[in-house]
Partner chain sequence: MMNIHQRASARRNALLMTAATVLLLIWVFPLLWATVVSLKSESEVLAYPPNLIFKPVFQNYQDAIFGDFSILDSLLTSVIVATTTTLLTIVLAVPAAYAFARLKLPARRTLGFYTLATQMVPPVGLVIPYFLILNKLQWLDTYQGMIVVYLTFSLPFAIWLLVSYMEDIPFEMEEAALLDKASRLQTMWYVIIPQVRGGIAVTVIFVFLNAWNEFLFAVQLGGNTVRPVTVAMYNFVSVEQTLWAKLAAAALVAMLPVVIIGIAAQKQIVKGLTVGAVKGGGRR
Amino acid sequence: MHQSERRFAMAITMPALLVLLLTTTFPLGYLIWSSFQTLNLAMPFLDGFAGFSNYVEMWGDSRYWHAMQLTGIYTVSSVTLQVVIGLGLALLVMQIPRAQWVFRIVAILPIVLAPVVVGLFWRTLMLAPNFGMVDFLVQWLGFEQINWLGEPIPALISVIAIHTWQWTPFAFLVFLASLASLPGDVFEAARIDKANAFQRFWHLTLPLIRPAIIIVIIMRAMISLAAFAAIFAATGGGPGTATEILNLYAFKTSFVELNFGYGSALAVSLLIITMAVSAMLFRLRTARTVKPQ
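Structure for the chain I just gave, only that chain, in the form predicted together with its partner chain, please.
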């Protein structure tokens, strides 16, 4: 009986696993292999085994370290903003007795839009000088005009804001669902014990939704690290390299400069970082929560 169950289980899992092996693991192996090659489509006569030279070059490449730094800033700030604003808004909406569905519908909209379209909308309709609504608002409020996507610091702020705009609704919806599932009687008891709103939040709500917060952080951090289309559409990494996170640097090195060997090495370093961050965050998750089952 067990023997046949195992065999059946293997048989129905095999197709999916084989496809995964072929479509993800094989290309990854190819990526790692090409990161040890000189592989330049513009200068194919130089192609050949390169040992660690791509990685050595990376170590001394200031543009790489700049991209790393930007990736860190982009990920940490956008994830923090999403969690803080998402949780704040969820707590706010929980207080509103009616029409919660309106918020749910509105929150779905940014989530279902293609990031590339979001980037384009912001680049044109919102931020373009003498056209965009944000530009108009800034001037109408009496501030000096800011070239949002044309200056390094405003451009970085803009791409972080765009990402936060698109994905905060995700955090909001998850927190709203998890707040709605909290046991009401505990809060009633706390109220009777005269705990004030802040105490209730800090000592009850926060610990109870901690697992949801950690999962949101994990999922959002992974997406931030993989972010590409919105930045590509809004700034293309510019001005200069002001918004060139590691993704864009690896992409441009490969597909603009046609230096696939070095581009692969950059992508491998991103892969390692992503794996390390996810391992760290997952440890955080299992460390203090009791696993069900």
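What would the structure be for the form predicted on its own, given that what you showed me was the form predicted together with its partner chain?
Chain only, nothing else included.
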């Protein structure tokens, strides 16, 4: 009977395993293999085994380090804003128990939009010069017109704001569910001991929802590191390379410059960075939680 159950389990899992193998494992293996090759459609006569030359080239590539720096700024800024704003909104909505369902419905709307749609929405309606809603508000407040997507620093701020706008609701929903599950008797005891609101938040709320915070940081960091569609739709990595994060640089190298070997090496480096950051954050998640005093 045990053998029969094992065969049945294998029969129902094999199709999924085969699909996973074809859609993830094989392309990943091909990507790693390509990173050790010289594959340039513009100069096919140079194609062949390159060894580690693509990776060595990255160390002297200033554009690569610029993209790395932008990726770090983009990821840290957007994830921090999502956690802080999402937690703040969740704490605020917890004070309105009867209308929480309205906030949940509204929060879902940006999440279900495709990132490319979000990028085009912000590019054409929110950040467009002269008639964009943000530009109109800035001029109405008495400030000078800003070319949000045409100047380096405003463009970087804009793509961070776009990503934050779309994915802060995700953090908000996770934190709202976590706050709703907290034991009320602990907070009641803290009130009896005359702990103020900040003390209750710092010594009770934060330690209790720490696993949820770490999970949000892990998930959002992994997505931010691999962000592409919204930035590509909004700025295309420009102006110049002002918003060209590592994922965009790998894409342009492969599909615009047709240098697939070097583009694969760039993608593998991003994969390694993402795995390292994820491992570090998962280690932080499994660390022993300090009990509130």
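Basically, rigid core = biggest C-alpha set you can superpose within 1.5 Å across the two forms. Residue numbers count along the first chain shown, from 1. Source: prediction; values computed, not measured.
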With a threshold of 2 Å on the C-alpha, tell me if M10 counts as moved between the two forms once the core is superposed.
yes
